[in-house]
Each structure stands twice: as structure tokens, then as C-alpha cells.
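Okay, so here's just one chain, in C-alpha cells, the form predicted on its own.
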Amino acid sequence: MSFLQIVEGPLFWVAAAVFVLGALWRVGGLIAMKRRRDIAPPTGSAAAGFIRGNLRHFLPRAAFARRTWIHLVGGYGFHLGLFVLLLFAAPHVAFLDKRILGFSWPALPRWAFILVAEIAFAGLIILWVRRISEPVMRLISDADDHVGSWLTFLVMLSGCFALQQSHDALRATHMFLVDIWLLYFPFSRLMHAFTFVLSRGHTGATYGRRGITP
């Protein structure tokens, strides 16, 4: 069995299982976590507050927009770009079709892939430069933040190198980094991709139950 077959076969399935089970364990733990009972009579809807709390944070408040526009541009550029690449890059569509789902959907044309990849790279670089250049961000950042950023960067970069499919070594390198990324994900702050909904929703539900509009 070649290295490519290993990283696309047994190692990938192990990494995928750790990713899924680890993510479910983390999210389930947050949901099951005991919280202090709020004995005050409700004056609003916690469910509506949960939804409003999530939607409200997708855009900054006007008072802070000027100070946070770099974070907003970088964050949306990276996260939306990565989402599009994961689901609509032609090699990913083909991989999901053949290995996991058994069906496919229209993939990005090559020019769109390049454009989206550049946006995602630019967003990730902006976020990391902000992390190491702003005093407060630098103070609250630790090794986990930097490892997650650099590992994601290397996965994306190796994916671009493997796009031409000119050599199996490039594809194997990309898949090996993907496997490492999947194994690392549930035990790192990359989990915010799932937990941000619960975090924002919990705050919004608390406010909503008390009749407060954040």
C-alpha cells in the first residue's frame, strides 16, 4: 500500500472518525453542562433571544465598525472562502462523491477556484497578522491559536499545489495534512466553527428571557 493510499484510506477514516466523534463529544458536553437555574420570572422569549443573539453578531455595531473593519473583512473573507473551497472545489466534490456520499453537485470552474482561494488566503493572513501585531490580541493568543492558523494555511497551500494533480506526492502531502487537521480540530479552538452558535445563542437566550434586546 502506497503512502497516498494510506492517507486517503485508513488514516483518513481514522482522522474523520476522531473529528466527528470529538466534535460531537465537545458540543454534547456544552449542551449537557449544568447551569445555574434562573429563578426570575421570564419577561421574554429565550428561543427568540437565541436566534437573535446569533444573527446580531454577524455584523458589528455601528459604534465599533470603524475599529473592527479589518477583522470583519479578514474574517468573512477567510471563513466564507474556506467554506466555498471545501464544498465546491472540483477535487473535493469528486472525493466526496467517490469516497463518502455517492453523489455530486456542480463544482467551481478553475478561475472561480483561484479567486476564492486568494480571498481565503488573504483573509487568513489578515487575521494572523492582526493576532501578532495588536497588543491585546497578542496577549490573549497562545500556541493553540497559532498552530490552528498555520495548520489551516498549510492545508490550503498544499491543496493548491495538488490541484494540477501533476504528482502523487503533492496529493499525498495535502491529504496527510488534512488528516492531521482533522485529528487536531476537536481538541483545539478550531472547534469554534461549531461552538460559536451555542456561545452566542446562550447569551442571546439569557437576554431574551429577561426581555433585553442586545
Second form
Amino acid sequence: MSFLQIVEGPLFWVAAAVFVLGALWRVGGLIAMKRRRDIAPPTGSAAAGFIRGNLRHFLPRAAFARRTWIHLVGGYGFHLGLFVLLLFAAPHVAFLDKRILGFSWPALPRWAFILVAEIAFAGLIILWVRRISEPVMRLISDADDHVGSWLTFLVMLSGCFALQQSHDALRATHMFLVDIWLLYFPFSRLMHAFTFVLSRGHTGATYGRRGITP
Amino acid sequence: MSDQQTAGQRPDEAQDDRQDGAAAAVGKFLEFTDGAVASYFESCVHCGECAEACHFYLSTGDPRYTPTYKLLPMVKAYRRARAPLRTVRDMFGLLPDDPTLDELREWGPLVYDSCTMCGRCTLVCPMGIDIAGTIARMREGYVAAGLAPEGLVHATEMVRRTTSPMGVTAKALRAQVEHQEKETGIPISLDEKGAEYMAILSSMEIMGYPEVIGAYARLFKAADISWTISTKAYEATNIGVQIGSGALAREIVQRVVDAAEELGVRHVISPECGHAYGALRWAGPNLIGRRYDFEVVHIIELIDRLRREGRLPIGNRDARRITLHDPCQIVRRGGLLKEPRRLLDAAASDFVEMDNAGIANLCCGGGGGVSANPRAAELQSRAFSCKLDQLNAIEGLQAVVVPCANCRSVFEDALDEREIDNFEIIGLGELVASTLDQDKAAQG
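Show the same protein again, this time as the form predicted in complex with its partner chain rather than the form predicted on its own.
Next comes the full complex, this chain leading.
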């Protein structure tokens, strides 16, 4: 069995299983902790607040947009770019079709892939440079923040190298890094990809009962 | 001898005390970490945007005042003892140590002096983390470890002796009420059974702004509602909520509940005091473990309700250029956003909003027990500069409505300190009372 076969085969499936089970365990653990019961008579709905809280924090409030525009540009550039690449890069569509789902959808043309990849890279680099240069972010960042950023960067970079699918070594490198990323994900702060729903939701529910969405 | 070691103690005893103190704090941190707090700790991506919303960071530029950083000892305790998958992290030696007493002591100024629990950081947080609410829980650990600031500890002792953090006695209340009866010519009943409403007041209002009591008398006479003040439970200030003592907070709420139920009132009026509203309206039922037999209504909510029902006819509107300060616990964390604005629109002809008005308004810098903590005085004064910038941006400003007695006192002290006297600081109830149409009110 070649290295490529290992990283696309057994190692990928192990990594994917750790990713899924780990993420479920962690999110399930948070849900199992439950929230403190609130018996104060409400003026609004906690459930509606949960949803409103989740939606409201996708967009910045005008009062802060001027001060946080770098994060907005970098954050949305990186995240949107990453999701588009993940779901619409031609090799990903083919991989999901053949190995997992059994159906496919239209993939990005090459020019669009390059454009989106550039946006995603620029966003990630902006966020990381800010993390190492801005005094607040330097103070509060820890190793997990840097490892998560670098792993994601390397996955994206190797993915670009492997785009043509012409060299097995490049494809294997990309898949190996993907496997590492999947293994690291559930134990790291990358889990914010799932936990944000809970944190926004809890705050939204708490204050939703008070008729306001902070 | 270290500064932690008290006279006559052996070094090993002092060491034991330190461990006990830290363990007590960690125990409370974990007790107060429910699924909501855990999700906050799990989702923070260390982006630091919360700093951009914090008046302590904005006024000093010190990264230590970044709101999420203030939570670090509690986060460490959580990661070590409660976080899902912590056993896997432990296998790789990645679990943090529990916070030590020295570390907790070092963090004290971040937990008490530089956080007014205003909740503005939540607005900017992409994860919607309620840092203010988590700081409130963290303070429970500090109280358990005996690490609360001296000023707040002194206030709690005063509450235990007199029910008031400023030592306001029932005798002093009676004197102020009598004075207001003379001022307004309206009788004010004390301990009246069967009254519809029972008003509670903050110490600051009773002693510093007693005209608030006169305003109540005028408003309620105009609206023809019966009200009273209990001499057993007149104090609205809940120092337990501020310092982080659930037990004391419960005791203070219970006192109000007992008095209200003894008098048989249908409503208790929470005064123009930010945290008092949160303590009684939102935390109170959870503290005592049941809902009340009466409704808690904020004075702003009540005046707005009465005015909309046509029971408080407004006469000549105040013509001064007036702006509104949004007390954090009433507006952002209390949900009363529209009510004060409706009242100001009705009572003032030149009401202008300040920058960031409403839910995103800046805190005065003295809430959450900061103004009762002398250790934080200098920091509080610096934080007020953010508020002053908002006021200075309004050309021709003549008055600021500050519907919270604590904020009002912070405003007045800060303006005095800076020798600024070109605008007046007033309460919202007093403003509405002063613009009542007396003729129509008299006709009912």
C-alpha cells in the first residue's frame, strides 16, 4: 500500500472518525452540562433569542465596525474562502462523489479557484499577522491558536500544490496534512466552528427572555 | 514572613491557607460553570475584539483590560476539571495548572476594578460571549477565597448592620420622606398595607437625590395610584450581586419579597438604579427559588406605561438640549431600550441622542461595584473619559438624563473633578414629574 493510499484510505478514515466522534463528544459534553434554569418571568422568548443571537453576531454593529474592520475583512475573507474551496474545489467535489457521497455538483473553474484561494490565504495571513503583532492578540493568544492557524495554512497551501492532481507526492502531502488537521480539530480551538452556535445561542436565550439581543 | 502569612502563623499553616483559599475559589468557579459558561470558554477564538468595546481598555490602551483575558483563571480551572476531552489533553501534558492564590490575587483588579459588568463586550464578540455575566460568576470564587476588594467588603458589612451599603437607616428614610412631603405638599405613606405599589430606592437616591421621592409623589398622585415605602425593605441596592455573594444577594432580595408580601402590594417598583433592577427583576426569583406574588416593574417602565395610558399628562416640555445616558443594566442587560426614549420624546423638546446611543452606549465606568471600590478610583475616572467624549460631541448640551443613581453619582463626581459645569445631570422620573401638566393631572 502506497503512502498516498494510506493517507487517502485507512488514515483518512481514522482521522475522519476521530473528527466526527471527538466533535460530537465535545459538543455533546457542553450540551449535557445544561444551563442554569431561569425562573424569572420572561418578557420575550428564549428560543427566539437563541436564533436571533446566532444571526445577530454574523454582522458587526456599526458602533464597532470602524475599530474591528481588519478582523471583519480578514475573518470573512478567510472563512468564506475556506468554505467555498472545501465544497467547490474540483478535486474535493470528485473526492466527495467517489469516496463518500456518491453524487456531485458543479465545481469551481480554475480561475475562480485561484481567486477564492487568494482571498482565503489573504484573510488567514491577515488574521495571523495581527495575532503576532497586535498587543491585545499577542497577550491573549496561546499555542493552540498558532497551531490551528498554521495547520490550516499548510492544508490550504498543499491543496493548491495538489490542484492539478498530477503528482501523487503532492496529493499525498495534502491528504496527510488533512488527516493531521482532522485529528487535531476536536481537541483544539478549531472547534469554534461548532461551539459558536452554543455560545451565541446561550447569550441570545438569556437576554431574549429579557426582550433584547445584545 | 510573606504578605500572605498572618502574625503567629507557621509558614506551613500559611501555605495551607493559600491552598484552601485557591481551592475555595476554584470550587466556586466550577460550581458556576454551567453549559452556557462552558460554551463561552470553548468558543473564544482569542480575537481580542472585546477590547475594542471595553472602556477600561479604550481609556488606557492596556491589553490586560481585554475582557476575555479577565476570565483566564476561571478558564484554567474549567479546562483542568470540566472540559470535555480533557483526559486526552492530559495524556499530552496539555492541561493547565489550577490557579494559585497569588495568581487570583494578581487578577483581582481585572475582575473587580476594571469590569463594571456592563456587557458591551458581548455586542462586539463574534461568538456572542457574555463576559459580564461570567465575571459575575467568577466573583463568587473571589468572595469564597476572601479576595474581594476591601471597599466592597466594607459595604457588605454595612448592609448586614443597617440593610444599606451607605448605612441609611429607617430613621434617615423617614426624615427624607417628611422633607419631601413638605417640599411637594403631598403625603407619602410608609408601610401602608394594601397599597398597589411598593417603591424601593437606592441609598444614593435617599441621601443624595431625595427629590426622587418627591418626583414619585407627584407622578403617582397625578396617575392616581396608591403606593408606599416599607421601612423594613426600602433599600434596592444589592451589594451581594456586585461583590459576587449569592447568599447575600438572596438575603437582600428576600427582604424585599417578605416586605412586599406582608404589605400585600401587587407591584414593586425598581428604582432608577441599574444593577438593582437586574438583581430583583431577573436574578431575584432564581436566587430565592420561586417566582414572586407581585410584579417587579422598573420606574421607567411604569412611568412610560402610565403616560401611554394617558394618566400622566405632559404640559410644557423641557426646552433644554438634553441627551440620555443608557445605564447598562437597565438597557443593554435589562431590555428597557424604548421606554426611556419614549419618555424623553414626550418630556423634552430638544432630545438628542449621543454617539452609540442605546444598546451600544458606553458605561459610566462606575457600575458593577467599581464605584464602591476605592482601589479602582483612578481607573474609574479614566474610564469616564470615554463617556465625556460622547457628551462633548453634542454641541450646546445643557442636560444629561441619567436614569441610574449610581451612574448619576459617578457623572457628578467625574464632572466636579474636571470642573465641568456646563450641563446638568438629572433623573428621568424627576424630568417627567417636572413637566407634568398640573391642571390636567388635578382633573384626573
